[in-house]
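A single chain, nothing else alongside it, follows as structure tokens in the form predicted alone.
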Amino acid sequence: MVRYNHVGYAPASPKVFLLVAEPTSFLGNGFVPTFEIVAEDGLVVYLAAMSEKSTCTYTDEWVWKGDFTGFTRPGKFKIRVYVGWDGYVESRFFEIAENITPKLLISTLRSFYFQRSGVELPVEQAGKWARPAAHLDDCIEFHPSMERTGTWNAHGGWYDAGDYGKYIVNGGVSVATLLLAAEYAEKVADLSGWNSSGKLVLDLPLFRKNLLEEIRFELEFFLRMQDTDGGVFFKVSPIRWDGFVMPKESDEAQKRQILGKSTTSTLNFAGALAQAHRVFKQVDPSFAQECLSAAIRAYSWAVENPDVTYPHNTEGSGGYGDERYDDEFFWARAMLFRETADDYGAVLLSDMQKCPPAFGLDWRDTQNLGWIALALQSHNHELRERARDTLAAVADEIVRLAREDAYGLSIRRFVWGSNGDIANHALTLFLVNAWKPSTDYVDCAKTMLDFIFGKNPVDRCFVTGAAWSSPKFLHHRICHSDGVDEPIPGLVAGGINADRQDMHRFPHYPAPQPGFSYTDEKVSFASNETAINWNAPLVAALCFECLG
């Protein structure tokens, strides 16, 4: 019946919590419950009246609000809520402490390196879940499809999800959204490397270090993705779909291959690719011009085939169809607008026009890169600008929607991935607040975090290795098949998804309602997935919080 954040809540952070029962319960009789907050001593720190109910719209259910954003001790303490005259419900023990947002950062982060492909991950840097160099892809063939001869070096690269296929589309937004958190954490740096609270609990130079390596590692694999004549091929991946084995295993059971190109791929890679040149000029300038060199020979590409389609193949690895083209151009032309002042005005202001933002980030709809790229850029005010105010009502938006929801949510659908939504959803809120400062914009997507971290209908938080209630059992290729019991630490389950895709091989959702549409099961691979654009723009979200 207690909703909360499981893992726990920084000091200065806003507390609140939730109580929820069916519309049948007598608590719906003109009784107001009150709470107490309990100490790990057993003694009562706080005690407040909840607020009056709502109703929650996908779950059915009575929703009270309880708040505790004054009380600021570190320690350990559970929720007490008085349900009736003798009667109560309690939370589990969750802490207040400054270092919860840093160690949630770290961990989320530090998942991207167990998705490496083709490289060995040493005991000493992954401790229990140590493997072996797998899926070289350094001498793989093209697919029939593309009536091409000869081998490709595909080398390096993150597995996209729970399968092992590697995908440049996904891959582009989710280095973007890293990327993004790159540029943050450098201009902090910048600043005083502290937050602005000044209890900032984080090595920061460890982390920017630790950042850009894990990027970097991404981006090399682009490189080699891109062809001769400046196209852009658009996945690896298996001929067939893997079973849950090691990928040492799937390397010795089937061959691998090369797909593409396409003018989405292209496009990605070129957003993507002269972002990273505005990251890795100052740490690394050599590498930083070959990535804008790449980027442009990409888009010239591009303009030269505007409408190359995606391979229609989804034999061992994941479609990620998409017709439209506009947003990719955006980004593209506005992210190379901002490193190299090249004359793309009036293409821009036509982009702007046909491409308004979105309340996030999206592998399909990339035109809020484009937004945020000239929201950044210092070349043109009027652009600049023009774009900060359009985004500023984006976040006034989904202020707004968060506000009418009973669990503080921007989304009006759960659907697949919808944890990557709400995590971008908040992203876009952090951004926002760094050149329109709003203390709205800050607790609105700290309030979307929590329902990340356990303050949702399912009582669970989605992060592996995060809390008591973290997923067991993803739909994870490596965590069913390495041998260690925990899986690995710091995935994103993708949450609540109402259309419930996998019916078929018989899950167990707790109930039919669309907000009660996940469960810890491997099968669900349909609500117990991990991605890793979900992951970039928790990653994202976390560092903008934490840096402050």
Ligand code: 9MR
Second form
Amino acid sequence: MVRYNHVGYAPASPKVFLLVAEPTSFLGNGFVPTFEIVAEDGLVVYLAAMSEKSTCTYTDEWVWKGDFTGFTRPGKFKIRVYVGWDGYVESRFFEIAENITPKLLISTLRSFYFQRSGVELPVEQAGKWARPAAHLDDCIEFHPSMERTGTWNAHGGWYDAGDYGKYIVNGGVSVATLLLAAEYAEKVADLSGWNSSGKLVLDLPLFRKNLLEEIRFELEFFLRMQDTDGGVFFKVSPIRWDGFVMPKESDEAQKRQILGKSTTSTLNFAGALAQAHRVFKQVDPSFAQECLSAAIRAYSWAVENPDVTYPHNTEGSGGYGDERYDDEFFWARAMLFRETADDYGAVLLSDMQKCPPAFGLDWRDTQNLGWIALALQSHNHELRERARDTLAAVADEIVRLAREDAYGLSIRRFVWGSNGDIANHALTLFLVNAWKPSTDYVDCAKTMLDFIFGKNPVDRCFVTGAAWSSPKFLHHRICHSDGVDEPIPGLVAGGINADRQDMHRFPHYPAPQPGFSYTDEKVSFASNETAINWNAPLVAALCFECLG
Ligand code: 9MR
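Return one more block: the form predicted in complex with this ligand, after the form predicted alone shown previously.
Next comes the full complex, this chain leading.
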């Protein structure tokens, strides 16, 4: 009945938890529970009343809120709530510690290393999750629909999710999101001298090195996916869906192929590689220049080929189908404008009108990356202020919606990958906070992250290896075939998905209400798969939380 962050809280973070009960329970009208924070030695260290109850529409629960933000002492504690004259319910022990967020940041970033395809993960780095190189993809054929002979080198890149596909559209938003984290990590190091303050909870130079290496691994794959005419192939996938086997066995069982070249994949590439120029120009100017030239060539291809659809073949791979191109054009143009100051002025104004910002990023709706690029560029102050004000209005709306919701969320539907949406809304708040500081934004974002780490209707921490309640049976081929009991750490499950597209596989969802649409079972690809575009905003949001 107690809903809280199962990993724990940083001392200075808001600490809000919930008590939930069915409306038919003994907790009738007018009853206001009290709660205690109990230390490991049994001593009560904090005591307060909970707020009046409200209701949660997606779980049909009564919900009371408890707040112990004022308690900041590091240690291990549990929450005890008195629910009657002599009855109480308790949480498990959780931590209050400075290093909670840095640890989560490092493990969620590291999950990208474990998603690497085509290379060996040696035991010195991967430990018990070491594996040999497979899916080299350095000499693969084109799908028959492309009517193209010959072979292509599409080596490297991250696996998308629990499957062995590699998709430019989803890789693009993911790598762009990590690039935002990298940009911010750089600024903090430059501006604050934080490392010398004595409060070392994160080894910033090392973290930045890891982050840039991981990003570059994907970018090098991206560069290989550009055709000689500037267009960018859409995806690399096996011919049929793989069973739950390791990459090596998948290689023995079947071939892999390149599929499609579309306007969306080409513009995703252009946007991400233009941003890569910004991030890498200090550390490796020639690589940065290579990224920018490739981005410009890709953008020119898209201008000449403005509505080339995605490959509709989904045998062995996901669709990532999207036939609206305005938002990708906006993203690519805004990032190129930021890097080159070339005159996209008039077009960008019309892009802004056509593509109002969303609450967060999505593989399909990418316009926020355009807005963010404009908010961060320095060539045109008027555009910058307009973008900042527009995004600030979005952040205000996120906070308003989150305050209305029993669990503190601004999403209004749980879709496939809802944890990605939640992390993305948090990331929007952190980003806007960078130019318009507000504790409302930061507190609201942190509360959303609490949801991902346990304060949710299904009483689960959604990130592998992070807490006692973390997923054990992720829909992830490697996790089920590597012979290691523990799943690869740092992977976020898609989470609650009211659409339950996997009912034909007979998953055991705990209750019929939409808020209970999650189950930690391998068959539940609709709620229990992981994907890089859900992990990336979580990494970025944690990065902002740590450094900001
Ligand atoms: O995240 C994608 C979700 O928005 C779509 O509704 C769903 C069905 O098309 O596909 C999801 O993406 C999957 C992709 O197609 C293949 N790799 C696994 C991805 C996560 O489930």
